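The chain below stands alone, shown as structure tokens; this is the form predicted alone.
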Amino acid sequence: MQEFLLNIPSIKNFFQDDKLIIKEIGDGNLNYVFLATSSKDSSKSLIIKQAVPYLRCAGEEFALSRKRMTYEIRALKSYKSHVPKIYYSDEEMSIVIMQYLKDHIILRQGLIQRVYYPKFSEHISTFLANTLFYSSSLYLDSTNKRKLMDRFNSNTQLCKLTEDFVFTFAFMPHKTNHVEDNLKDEANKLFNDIEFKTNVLKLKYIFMTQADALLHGDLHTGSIMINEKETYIIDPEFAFIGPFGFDIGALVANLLSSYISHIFVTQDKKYQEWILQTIKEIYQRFEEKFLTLWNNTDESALINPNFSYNQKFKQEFMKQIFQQSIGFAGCKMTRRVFGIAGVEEIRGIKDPTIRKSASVLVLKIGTSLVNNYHNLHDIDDLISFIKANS
């Protein structure tokens, strides 16, 4: 690998003539991640990420095209802010080399450690508003929107993974599920909950058919690198053109799982309240920024300057984004309990009794959000709902 890296001009320029120390550091579900560091100067490091032709967390029997790296590269280059610097990429070789965020940690770990991030809601709301608005028909003309769709909507295998693992397998008996003995009754109840599964199908159909904007596709707290000053979005290999609310819902789901974990593990009420306040700030700021961008746009695929429409349309439009976000959040929370990819803050709880209690509450809130998202009208409704049910 060293010879390959040092034959790339931008990488050779970064490391000069230094020999490299290369080690694997990735623990993700899909790809291999390596850290390349100068043998002479340990402060000089880059990340190398490469796709393999299978789903890493499930093994080689789950074949998966390396082409997914194409969409990650394209997404990273499309985002306007809050992503690592790209030093080199090659879609044919399914490889990307990028900035090493040595002064940052995965947000999930920071939340487990009860770190406060005062700028996170501002940063992530900016990322969401800019990414979703500028890739939508509210901003782009019809030709450019369709060109964007052409660049991302062949990401069929990873979309199928989401359809299977977020909306299907986790809610039925399946070999990839993880069901502990003391949660078998809860699993059987979920697998036989026809109302819940019918509502999941409705959300799955929205995911499959609603081409609103460019999505990260897997925006959870493990896909965000952070410190108290900066926020970076990583791992957008699931990127595709989909419904506005999906990324928002994924993020809310993971923050709520962290909130529930702290109810049982640390019992830190101050930190629990900070998480809920962060969720509220993220959505309020996202909505404000998104509407500001909309209000400053005179013409797009959807908007004609000579075609008058009233404020009620915008209100209903934004309400739909919010409600779909909450429905997706419920799916994403619930699927983590028995599905193939659990979250450390819940599945990693060592005490089995506490782990069960936390899992049961995740199921309760997640299924309730899926069944009731149409009855929640704004972010204050959501926060009140969470407090009343936890």
Contents of the next structure:
2 protein chains.
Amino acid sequence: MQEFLLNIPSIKNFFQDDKLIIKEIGDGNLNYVFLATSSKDSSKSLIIKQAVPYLRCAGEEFALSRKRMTYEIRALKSYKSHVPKIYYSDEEMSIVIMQYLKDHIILRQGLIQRVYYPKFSEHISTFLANTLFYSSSLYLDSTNKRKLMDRFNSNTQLCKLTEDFVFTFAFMPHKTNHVEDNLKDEANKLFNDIEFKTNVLKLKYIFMTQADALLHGDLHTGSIMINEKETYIIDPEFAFIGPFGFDIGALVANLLSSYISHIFVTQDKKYQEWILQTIKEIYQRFEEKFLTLWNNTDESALINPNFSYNQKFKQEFMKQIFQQSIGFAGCKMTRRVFGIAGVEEIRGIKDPTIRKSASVLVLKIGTSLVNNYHNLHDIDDLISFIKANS
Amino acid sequence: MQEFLLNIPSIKNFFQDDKLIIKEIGDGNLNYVFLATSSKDSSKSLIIKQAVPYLRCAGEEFALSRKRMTYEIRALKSYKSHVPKIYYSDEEMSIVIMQYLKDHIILRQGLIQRVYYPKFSEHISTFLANTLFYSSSLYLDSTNKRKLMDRFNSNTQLCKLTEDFVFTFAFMPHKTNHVEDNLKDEANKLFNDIEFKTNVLKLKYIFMTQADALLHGDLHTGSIMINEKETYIIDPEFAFIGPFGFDIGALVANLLSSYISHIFVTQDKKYQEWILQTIKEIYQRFEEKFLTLWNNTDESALINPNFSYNQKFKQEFMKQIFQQSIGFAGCKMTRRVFGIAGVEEIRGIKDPTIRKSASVLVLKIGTSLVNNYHNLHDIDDLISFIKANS
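Please show me the structure of the same protein in the form predicted together with another copy of the chain, now that we have looked at it in the form predicted alone.
Time for the whole complex; same chain goes first.
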């Protein structure tokens, strides 16, 4: 591999004439991940990520096209900030070589360890506002919007994974689910909750057909690398053109899971309060930044500079993004209780009784959000709703 | 051209060893259209349609990619019924050879001539229900829906024509508009009607981003060939994956224009009543057929056979299609008053005073539909609304 790497000019330029120490460091779920480090200067490292044509953790018989890396590369290159620096990528070879984030940890772990991240809401709100606005018909012209859709439309397999695992299987009896004995009653209740499932279908339909903007597609707290100063978004292999609220919803869902976990595990009220405050700040700043970008745009696929309209249009538009985000958040929270790939801060709770209590509260809040998002009008409403129900 | 035609096996098979008489019969707006007839048997004819890389009526400097024929061919081949038989097509050559509809006229002309078409509502409702349902995520699986999107996503130029001419330029001062002197006050009023224009923007956003189903994209009464027994849909070069309600809206808009024309021109109350009855029947039958197809589908991108949901979901879904259709209908009616390419039954009225009265009523009803479609609950509501306002 050393020869391959040093034949790439940008990589050669990075390492100069140093020999490389290469080791595999992937968690082994989906891809191969290697760390290449200079043998002379251990602070000089790059990450090499390569997709193989199957779900690595499940074996070669579980086919998953390595084409997914194509969409990851395209998304990484679309982002304007808060993304690892890309040194090299090759869609044909399903390979990307990028900055090594050695001083950062996965946000999910940081939240479990009760680390405060004072800049996180500022960073992630910038990422969300930029990514969603600049890839939408509010900014792009008609031609460039369709070109962008073309570049992501065929990420079919990963879109289908979301359709199946986020919107379907986790809410019905299915072999991929994980239902603990002491939660069987709750699972039965959920699987027979027709009102909830009907509301899920509405959100699933929006997910499948609403082509607002470029999504990360899997923006949970495991897709964010962080420290007190910096925030990086990683792993956008689920990227596609979908509804504005889906990434925001994923993020809110995972922050709420962490909040609920701390109610039962650490009982740290200050940290719980910080998480809620962070959700509020993320949303407020996202909305503010998104609107600023929009107000500075005179012409786009949607807007013509000589076509006057009522500014209330933008308020209603933003309210719809908010409500949709909360609906998706509820869906994402609920699906993690019985569905494949539960979140560590809940499913990893050692004590079964505490684990059950936390799961029950996730279910209660998640299903309430799916059933009531149309009744929440702004982020303050959401925070009050969470406090009143937890 | 004879040699080219007879070298195609399906065409050779149609004409056998007959010599051909070929003449150009196109109206010359967009494409070349030729009629090839057997010199032995004048009842044996085919239509040859070829796109050139510009808007033919405007000259070579008005570029319009002949790629549009690709989408026309793809759409014609997607339709299950009520479409001319295709004998040959070549996307690269932008050519399609199809059944000659010698016993049919353009529906717009038939309506001007007050012909009754007793089977039209049955035929067109079948076409709409089949086309919209079978190309949607209610029927297709996730993979095939994305493949279908891929086949139409790049019809960018013609989508942009609609965005510009249906949703934008016709509602603001623009050089392509046609504002008669005795309608200047009405034009000014419309161009400054912020509430109406804001509601248009909402519909435009839906048009640009809602990927429900395969649309014809320009389903006015000039895109339908008809006689008392048969109905054929032609010219789907604007085809793309868009919102369910857009084609229905286009059709309703053009039928309402004809209705309004007859109020002033022929004053034929019986024919006016027939048009309204036809609109009602089209919608009722479309809804019934669409729901029957849906009720017979157990599995699709949206639905899993083991995922139960409330049947009220379908009612709400259908209501949304209805309201959206009416919104689009209002938009389409209004844009024909001052925008490019007015409809013959209104703009072609000889007497300027009568033409003005008809235009004013189109404006009144069109803008009302755009502003009030959320308050109309079913097709009976629409018919009552039209009768009360005309």
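Here the structure is a predicted model, which means the values were calculated and not measured. Positions refer to the first chain, counted from 1. Think of the rigid core as the biggest set of C-alphas that the two forms share within 1.5 Å after superposition.
Handout entry: Large Cα shift (2 Å or above) at residue 7 between these two forms, core-fitted
Key = Comparing forms between these two forms, the residue 7 CA shifts at least 2 Å.
Practice task
Using a rigid core alignment, state whether the CA of residue 16 is displaced by 2 Å or more between these two forms.
Solution key: Shift of 2 Å or more: yes.
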